[in-house]
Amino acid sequence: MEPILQCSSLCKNYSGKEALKGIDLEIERGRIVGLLGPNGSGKSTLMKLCNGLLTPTAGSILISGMQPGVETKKIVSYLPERTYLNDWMCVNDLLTTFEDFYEDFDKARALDMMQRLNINTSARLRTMSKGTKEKVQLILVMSRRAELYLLDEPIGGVDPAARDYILNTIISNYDENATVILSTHLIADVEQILDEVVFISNGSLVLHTTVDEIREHEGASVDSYFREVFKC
């Protein structure tokens, strides 16, 4: 089966500064992958390229064999680092919007998750805490039947009590042939759900391996090995 993501000599420059430097990466289907690296390493840039929000300076990127564009947006569900939802909208408005906009949106799944997290679907976003807004946005993203989920800091603003539920939501709400790529600084909180990790630093690929390989060959957790590699 064709990989869901293929990057070949992928580069991205901003005003002469190299954000990504010749990334060669292949991600198979049916995996949960941690995209990990220090601040400014290029994680968000890579996700934006996957989602078609940016175009490569050089090299290529393919999503399910296609260049990012209209067709790939139908199979990619993206959670950006910052909330993009309008504060004046209520949750029910957002559910209707996603249902109208995405053919693969499962409204019943979204409503079930909203109920489990005690989110009032009649409430406007402006009345919610930052953490609750992030939960709403994650639920909307994970309620699509996508082939690739790109989650940029999905638990960064969420209280610890809700993290386990949200991580369980991620692993239980995607099809077995779909892939989840998530970036986070909270490695210890997410490593139990990861199949693979990608380490990047200063725009370059440092490591792409399985979590089992790290545990067996390095004798360390992903969090500990990350700290060792990046001396943090």
The other form holds:
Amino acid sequence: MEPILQCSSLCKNYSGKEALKGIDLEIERGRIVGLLGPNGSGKSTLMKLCNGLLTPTAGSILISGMQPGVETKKIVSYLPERTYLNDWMCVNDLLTTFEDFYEDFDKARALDMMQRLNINTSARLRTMSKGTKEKVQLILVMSRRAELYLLDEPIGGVDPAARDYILNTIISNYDENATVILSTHLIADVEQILDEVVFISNGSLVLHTTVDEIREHEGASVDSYFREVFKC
Amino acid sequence: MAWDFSSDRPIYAQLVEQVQLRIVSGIYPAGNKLPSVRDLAAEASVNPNTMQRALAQLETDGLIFSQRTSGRFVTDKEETIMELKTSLAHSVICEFLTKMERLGFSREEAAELVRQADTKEKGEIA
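Same protein, the form predicted together with the partner chain this time rather than the form predicted on its own?
Then the entire complex follows, led off by the chain already shown.
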């Protein structure tokens, strides 16, 4: 099978500013990957390129061998950094929307997770706290049977207990052939569940390795290694 | 028994040790079936591929074996488990002696303290 994500010499400029400067990256299937880097390093840009929300300035990006488009959207489940959901909708409306929109959406699974996290499904999004909104969105995204999950800062606003539940959901529910790429600053919380980490800085790839590789060779957790590499 | 990890060593190596401990202490008894990789990974909150790697290592070491269709089992060779138990005990003792040495006790003094502590503990229980 082809790698789920292939980037070669991928560049993206925003009116003169280089957000990505020639990224070469290949991610296999069945992996949980942490996309890590300081603020403004290009993490969200890379995720948007994967979703066809942006087009590359140069170089190429392939999802399962295809250029981002209608076909790749069927197999990619994306949690953007900002919400795009209508805040007048209640959870039940959102479930129906997702069911209509995505063939691979598993409504029963979503309902089950909502219950586990005590989310009232008849409440409107607008009335929810920041953390609850984040949980709802993440549940919707994780309830698709996708091949690639792209999660942009998925656990930033949720409390530690819910964070544990969500991380456990990620490891116990994802398909063996599916890949999860998540960007986060909460490295210590996620590093146990990661296979690989990708460090990017200033639009360039700094490091692509496994968590245990870092621990073995640096004798430090990914979290402390990150602090060392990106020390201000 | 909770799964605990220190942050400066490979997770897979720590998983190997913790599964060993569970086998030695009889949480996973000799000859019994182990939970699936996925269940173990969820229980320990680690990546399933890392758990897989740890189990593969234990398999190479002969502590567990897999049966093609029915999963993984703890070895039924009691002597293998006993060997591991002894070697784990040795590392605990070495560590203890090193710490006692740092406190300024010789091996004999350390051994004497252990005997005293043991009598005292028994007295407290009685």
